[in-house]
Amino acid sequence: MTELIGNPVQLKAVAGPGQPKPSPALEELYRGFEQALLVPLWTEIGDLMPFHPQSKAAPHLWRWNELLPLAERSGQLVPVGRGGERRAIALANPSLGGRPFATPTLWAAIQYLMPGEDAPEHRHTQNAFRFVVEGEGVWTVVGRDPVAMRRGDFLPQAGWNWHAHHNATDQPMAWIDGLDIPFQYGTEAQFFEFGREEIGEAERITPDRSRAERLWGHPGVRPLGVEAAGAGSPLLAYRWEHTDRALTDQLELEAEGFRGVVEPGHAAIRFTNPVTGADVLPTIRAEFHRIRSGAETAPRQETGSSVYQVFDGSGTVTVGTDQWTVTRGDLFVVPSWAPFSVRSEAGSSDSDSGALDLFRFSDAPVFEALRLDRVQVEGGNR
């Protein structure tokens, strides 16, 4: 039996609606509860069973023009190698007690690799992805398959896959990592294992297309000579040119009077597993949203949390009572059930598409699997 230093259960009889009348006998009962490490529901119901989600996370914005210089400085001071493993700098939500968590379930970090550097091989049960807001030159090597990373590319990697990175150019590169570290940490389900000290010469090649793309990257078809293994998508790179074309086509169809957008001026796509059509990762959903200049999304509330990165353009984002003007690279958090809307103020001077482009990842697959998902848009529940 674990010996306690100080009793963590502290109860006090307080008069109030739904509470028993304070008395010496009630205080004596509460001392008995404390001694036995018991907590009565009637003292906790407002916190344990609120009328709607009360997220521990706060809405927060991180500016890309502040993150990138700090990552660049770390590139000069912090080595990459066994032990530290990655030069990854995590977003710490100000309401989560200094933990390196963007939300209670999601991790987001900026990772930085100097010219000629390798990030050593390892694997972990945490599901992960990389998203590139600018630059190129790094290849991630997943299961000994080198995969190019370029601006706008989304690169998922399901848990327990060996992976390393190498920078094949004379320029540094930064990108965003997303993982379900907080979820697996909270559920005490995580495993980690070191891999080889160095990747082989065959993995230092820099192919335009990875083996995974050559097998699984053809729209509407799947190979018959090989089965997909694991819980995540076997396609290791979702290229920006395909994402951009899909979003452009949706807005053009809207302009022609046809269906395709999720709401006026708002095109969106979800990255999916080419084998199952489900999310690319068991615990993480990834999407891309394009909002035509001048358009504004309807206020939306969802169970579960999200992290957004501005890929291109500018706009005004409202999360709960917070409002920010955002530009390329900025990252922000939308906590569970916080009202969220965005107005696009993008133009040809700050966006290649002329619209506000947003990359989003969330914990939606977890909530849907547990039947805890709920969405409210302009007063309508789903």
Second form
Number of protein chains: 4
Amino acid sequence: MTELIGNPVQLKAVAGPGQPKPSPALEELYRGFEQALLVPLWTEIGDLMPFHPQSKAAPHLWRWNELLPLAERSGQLVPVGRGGERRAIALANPSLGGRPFATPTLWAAIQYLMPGEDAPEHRHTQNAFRFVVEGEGVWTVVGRDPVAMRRGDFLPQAGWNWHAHHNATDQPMAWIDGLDIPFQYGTEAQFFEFGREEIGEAERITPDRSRAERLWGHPGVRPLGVEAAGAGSPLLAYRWEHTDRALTDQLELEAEGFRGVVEPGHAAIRFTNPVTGADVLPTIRAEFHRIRSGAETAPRQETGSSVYQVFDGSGTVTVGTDQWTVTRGDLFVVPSWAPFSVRSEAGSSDSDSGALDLFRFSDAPVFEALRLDRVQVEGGNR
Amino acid sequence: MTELIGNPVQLKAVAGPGQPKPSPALEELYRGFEQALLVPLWTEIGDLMPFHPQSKAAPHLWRWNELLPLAERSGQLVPVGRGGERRAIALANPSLGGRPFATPTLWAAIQYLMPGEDAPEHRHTQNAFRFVVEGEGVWTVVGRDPVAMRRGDFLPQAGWNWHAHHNATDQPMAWIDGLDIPFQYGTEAQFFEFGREEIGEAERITPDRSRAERLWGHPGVRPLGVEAAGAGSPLLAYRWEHTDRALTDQLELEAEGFRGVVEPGHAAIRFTNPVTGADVLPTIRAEFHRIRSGAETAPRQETGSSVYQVFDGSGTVTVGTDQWTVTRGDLFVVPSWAPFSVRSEAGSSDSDSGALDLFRFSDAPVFEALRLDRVQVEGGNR
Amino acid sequence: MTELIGNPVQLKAVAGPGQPKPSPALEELYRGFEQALLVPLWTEIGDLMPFHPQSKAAPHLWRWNELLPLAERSGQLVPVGRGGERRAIALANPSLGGRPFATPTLWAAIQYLMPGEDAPEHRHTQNAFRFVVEGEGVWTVVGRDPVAMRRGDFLPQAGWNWHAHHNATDQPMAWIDGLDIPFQYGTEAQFFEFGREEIGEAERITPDRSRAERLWGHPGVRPLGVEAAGAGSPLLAYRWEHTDRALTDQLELEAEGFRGVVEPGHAAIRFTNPVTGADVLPTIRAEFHRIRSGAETAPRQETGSSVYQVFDGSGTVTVGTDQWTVTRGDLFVVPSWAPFSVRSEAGSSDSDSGALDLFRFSDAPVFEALRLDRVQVEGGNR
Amino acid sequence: MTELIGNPVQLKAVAGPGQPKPSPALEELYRGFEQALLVPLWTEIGDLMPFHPQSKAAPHLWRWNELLPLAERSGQLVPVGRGGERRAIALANPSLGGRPFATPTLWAAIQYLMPGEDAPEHRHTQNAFRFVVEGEGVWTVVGRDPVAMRRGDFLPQAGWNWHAHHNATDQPMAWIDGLDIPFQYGTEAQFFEFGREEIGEAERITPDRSRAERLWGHPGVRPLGVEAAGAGSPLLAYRWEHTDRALTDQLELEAEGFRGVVEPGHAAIRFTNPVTGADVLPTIRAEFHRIRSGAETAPRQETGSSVYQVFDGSGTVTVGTDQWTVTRGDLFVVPSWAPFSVRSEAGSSDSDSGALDLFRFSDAPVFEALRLDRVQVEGGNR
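Mind pulling up the form predicted together with a further copy of the same chain next to the form predicted on its own we just looked at?
Everything in the complex follows now, all chains and molecules, and the chain you saw is the first one.
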């Protein structure tokens, strides 16, 4: 494993503040470093230890109307089966070297399943979720429990749970997968196992509510006969009707003069594990934001990165020096510490709520667990 | 930030199990992916989602007798001051592209300070520690508290604490720095600030015990008049005499027939935060292992990576398919999931304890906090 | 405070196993103990340190059809106002010396409010809840948020929250109050403050859903714009429709062959704090149990005491050597470690679900927080 | 269990603010309450829900020079053996009805063991500790590990650990036992089991350091080969030399102008569980306070009760309206919310440190775990 072709370390003495004066002796020292596989801090500190996070990732926008046709075309050309495992096509941040990484820690992909198709069972330590921006008809089968997927639903699936997908209809369906693949790739924590080649007959049923929801989906109560196993939420579906109602309630409370919203015109909820009240997944946070038509959020900087998908409505998004007009299905990336704000465009959409609805996921639980979280909001810190 | 030269995504249709059949239509689809900055899962899954961690890092050994002369030479050629900040020379894992990363998450460097020299004050979110394999005479000044550094001492310094170093003697001194620089580089959590150019006169005193030790260094008791601020241990020095005594006690208990050691002939302690009993730093675990002369540890695999330094004695280390004879000061790397064992060589050393003493640090707290830890020991799991 | 009339300590030398032989010298010693306010362990150990909990409280049943008329009569005779504070009538366990303590730690009372009446605002450190076995029309105003109370609803109100009650209808209403008054009386932790004499006009509105529910009552999501203050649940109402649905789901899952129930025919849920997933109150656990008609629970012993109210259906309850037939509204007490089981009587009731529905509250969080919880179930420990 | 002689509930209608007007109808209602075992809140609220804790316990002082002779006399008259279990004589608070309760939650006793005597093995859920104000020669055998007891040592022993005591010398020895007997008596959580009648030969050895100390007694390090079982500290002895050093360090830091003490002239430490950093026992906190000669502490009120023993020096203690001059060995009680302060008397003692040294234990962990803790310090809240 340690055979090397050439020398991986290459150092060059350059003059500059905080640098030793270039000299033949210094060059000789640097050659010694290279031989011994050593790199000095003093030549690298600016890159390694910046004054604030300077993300290697770029802000970037992927348009849904470009993604979806490519996914449909894949439906025709690419089979789903063991080995390839999933017909999933990932966002590749333009500044991350062509890797399928939306951000340095997060994976976001569009997955596509043709009528009647199944994606085979497997499990992995990577934490995952699905989010449905449109369509329905697929049941994700997690631990043999078939879970319906419909527009607006958020479906977490913590690491090391067996899962397959089953399209029970005569229509194709697309959705978004979010995972911590880049994070686990970087820290090298991954395990993977194949499951059964075919799901059982009992899993081909298409119930409206999963067993998980029947056990864990009632507000404020938990079952006493079962324990939640593993690290993530035992609730396998967070339905749009509840998310929508919660956001509506917040804006109505604001209109009535009560507290509830994050800031004027900006309602937001976080998906939580009912067993702990904490994030649904150990490494991924998922939220929904609704910005009232005409409202604008205060520029906000956070350590850690996020991926957003526009669920409904339209508006203008500003990330650092980039600015885009976005509409339903569009996906964009907010790198670590990049100032982010969004303005909901009055009258420009026929969304259900008349507002801009954004689904967001991020790596915030990693930062909070390791005490690396920091937030700065224009006009006040939090 | 988003200007790109060329296209970062490059895809090639190849035949293979789980892959779609190459065809002009597939090639056209892949060109569409490249244009849209998309990468399919099915071509990447083997690399991204392996059956078990397959580290990008290589097992590797750096010999102390090669490192130290290069550090000494740096002492002559490279000044210490603002900008370069520290005369630290980092281990660059041969498989990590020449970056100063010992493992994908950990930084390990030899730092060197000449007689009378000071390293200027700064602070950063990166968690750090110092470990002294030989020598003395430097006081690390953390939050204006001068902390003596001596052979065998472990000195943690959690993120965002102001710190400087001060060599109060007429002898140079070398030690090892460990940090989570690569982890924070990957997750992009870093902040950095310059402090004072010069430490104050009151910090040039050279007390035997730091104020931190006088407050927090008594076994089983904590002070009531002060709180521990921040995320890491308020105890700034873990002295060799206590570590040595704890290891000696374990081997004596074993000899008396009582439990205490990890396995036959293998004593071990972990450095802990007295406020919580948990690891000294949010992202870094530090341990000391003593293997009785002639004893051998069971091969062990863990998610996450470690760096070891031989503190005393000598022996044979096996990491994956690599094997080295090691002696005082040598540093080596154990990548994620690489089987690791060590044998203490009878009679080959004149160590104080007659055993092989190993200092170890790892990224285990990251894995445990995020529920990604897994351990497998030959002859039994734990 | 220390003036004493007579001597509070009185000792008598008695012969017996483990006791010193009675003698004049021993009597003299005991007189010395009395003078010095000392009591030996050896005469008291059997009472103080029994082999298992032997409760001072008795199992006991209070019939709803006896309680309610007394509450109604109080409605005619006893005004509600500052000083008396509440028209609440507490269960007094027959073995606890006439004190209004249902168990050594728990208070249970029937509270009664006449048409148009208000109970004045106050706050206290005692944790409290209301549970409604029948009727509606009162809004409990917690932190100025009016919360409707209806049959089957559970309404927690953690310590130190301002609260008043407001009967907005032309009908009287009764409900059950549960508090940790005896526990705080024993440990001496109580604080109490009067609030406003009258609630404001804005609090006399009668919304169907409280602001608390609109913010915190959506399954699996939490608001981002508000924090939960204090030690208990921010959700102020747990509605019967959700409890009922959760219990129904469990029994249907059982019928379909899936796990869900606690034991055959026995569904159960616990009310939880959505912020933490833990119990709704720091000292009180609240649960709902549904036993299918004809089913019987396994005898169970737990450290800590419980109060049950029959919500619907009828059945036979066994507590230690006591056995009662119970029906809607009846309240009974299960002392610490007393074996408890219940059988649902087939066909004997016209309950909504055809089953026996039991509301339960207990002091279990105290025992769990202090590591004193122990459970033994006949036919298996848990 | 439910046979009653007479009626435990007795109510009397009295005129007063917040009370219903006495009348024959009210009397009849109250008779109905008595029959039904009910007690109204409105007659009891002042006692049950006071504006602040008003302890049933009295401040009280027990003089060591009265206690010790009675213990010595017990040594002559009272055997130690199975049934009586321990020659322990408990403080009975004069306001707690002659029960052996120092406070409503805490037990404090002097235990006495004659030369060569053993106290038989047992275990119980009550959490316990021993504290030695003078003498030595007894080894407490906890889980078969003999632990030496010497002046100044604090020896915790969490619930459900087997333990016996062994006097290995030709001198009697006395010490203080602290337990949560009253708390567990009130909440009814107790279990008790007899162990072996005789301890083994291997436990009659008299090592200077216990195995527990050899594993867990090193500052800032924990062993990796053993886990801590149960709810309390695995460290079975907290030695005086460490406590003394910690207190000395704090006062010296104060003299040097650095922070460390609680308030001027007042050093204090808390004994902690090295595994968690929390209190040594789930229900009992133990601390040591040193007040410099001439210094005085600010009056302080806390929910929960404490027992103090003077370890060294002398001074004046104020508890509520009581005031005592205290000296070595004296024990006193501070009830819940009673203002407490102490003044160290300059020159009045020949203590080792020239200061007043106080050992303290309290029920604070109960209050903190259940969110009932409150502290008020004169001249500032904390």
